[in-house]
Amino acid sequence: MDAHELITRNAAEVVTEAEIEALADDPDGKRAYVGYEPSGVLHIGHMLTANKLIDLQEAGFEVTVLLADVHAYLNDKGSFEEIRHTAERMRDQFIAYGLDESNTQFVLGSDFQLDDDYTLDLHALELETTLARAERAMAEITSSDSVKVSQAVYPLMQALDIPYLGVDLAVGGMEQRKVHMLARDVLPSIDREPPTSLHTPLIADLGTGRGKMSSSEGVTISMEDSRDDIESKVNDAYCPPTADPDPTEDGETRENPVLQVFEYHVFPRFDTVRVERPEEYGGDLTYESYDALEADLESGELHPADAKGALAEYLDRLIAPGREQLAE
């Protein structure tokens, strides 16, 4: 693959097209960064954007992660002392993912988030930025009926962060999308560029199909899970033998969220994917793409209890290692 190939590999929207053909004339050197809270364990949503992360590695970037401890209290994620321990193992964790260490700077949002110039270019974003706008842009982040003060400054220091970070690419998934059209508002106010971001895709619930796997709704996989755990929850995952699945009696749009994530996960990191099955069963298959996986489910070649198998598989192969250093 060449850059832009690398660097738009199953991403859900760029923002501007041009602005990503432009950083991929010349990647070498340039930086993109995520930044999460601090939540203790790595599961399935990090994952996709580590995978973003490693594509962009690969591709030329440099890589910040930014490990969002005041963020994080902000957003009411425990005391300072808590959050920054979970920091400390996060970071374990991304690289046991596969992260390059050599290529990725971890940076806590403390190190700089308390400095007088960050502070003064807040409130000036703060005197730029309706009450209502803030409200949208964390809509999509925060699961609370009723938001909090500090909870409607958190997107600006999202947006904020960018510049003080030095990057030339904001990755996240699409909840973070209207945090990084905020940023191209705002940023300008205050003489810094609008910002290039990058977005992947959102996978639907495990279970149902259903709008976005959950953390703390419905079932997710972490690096805490075993192998059994894994085989569990895929085994019991919603897997129709379509890659476009019937709308609930409700309307509401379903996914197949088992091909979503041997789509997202496994073949970027996977040059082939090998479904094991009985010779009675018409024997082994391999997979070099996704595309050809997904029209043997279609086509009623690949069960999708043989598709399961494989992705428990596969998944607890991309998650042992960071399972292991939890252990440690």
Second form
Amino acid sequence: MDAHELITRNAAEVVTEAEIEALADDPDGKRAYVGYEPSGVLHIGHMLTANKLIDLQEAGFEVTVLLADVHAYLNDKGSFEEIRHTAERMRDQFIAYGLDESNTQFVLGSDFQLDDDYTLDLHALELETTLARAERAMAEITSSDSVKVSQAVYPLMQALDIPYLGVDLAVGGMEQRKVHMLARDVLPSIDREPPTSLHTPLIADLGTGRGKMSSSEGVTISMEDSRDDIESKVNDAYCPPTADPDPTEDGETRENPVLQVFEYHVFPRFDTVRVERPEEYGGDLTYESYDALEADLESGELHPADAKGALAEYLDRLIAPGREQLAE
Ligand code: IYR
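Now show the form predicted together with 3-iodo-tyrosine (IYR), given that the preceding structure was the form predicted alone.
And the full complex, kicking off with our chain again.
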């Protein structure tokens, strides 16, 4: 796979395509980053952007993981001490998950976000931004009804992180896109370049195929899950024999989260996927691409129950090193 394919595979959008092509032409020594609010343990949402960081490392990029302690504090995730403690544990979990340690720089937000220069630049961005714009940027990041002043400052800090970390590419889930668009608009006002960004898709809730999978509601998979937990969550997952979204009476669509997890979590990390089946049902199947597995599920060659058995097995392999790390 060439650098451009590695960089863009499974991305929902890049901003802009021309800027990404320029990075793909000469990726060596370029730096990409994702920021995470430290809270709880690593879950499947973190793992989606972590997979993209692993792709980028393979393409020649260097990677920064921002453990955004100040952002978590501003977003009401607990006391600063608790958040700091969680940040330290998360670092080890990212390495256990497969980020290349020799090529990953972990930075705490509070290491630079409380400096004088950063604070003055932040105030300059505050002068450039309406409260309504900041609130819109946060709509998919925070679930609270009324936006506090802290949450209006949050997206401006996220914008400012990009020049302060000296990165060439900002990566995040689709829920981060409005913050990155705000960054493109406001950073030139303080003589900084508009940043290039890449967004990963949102995956539907495993149990229902509705909405998006999140750590706060519905069914998710985390590094704390035992093999049994994973098996029972995957067994109960919504898995119609098709990849097409299914419109419901209430106008919402239901996706196939089992296929989405194969596409965005399993195939990027394993070259081949083996589905074990008793001889009487046709014996084992081996897939080298997501498309082949999807086609077999749609044609009926692969039964959803067998697909789920394989999914639990591969998710367990992805999570096992982190689970062991947590047990230490
Ligand atoms: N908004 C992210 C956390 C975050 C991301 C970046 I990229 C930053 O520079 C700072 C914070 C979240 O929702 O987890």
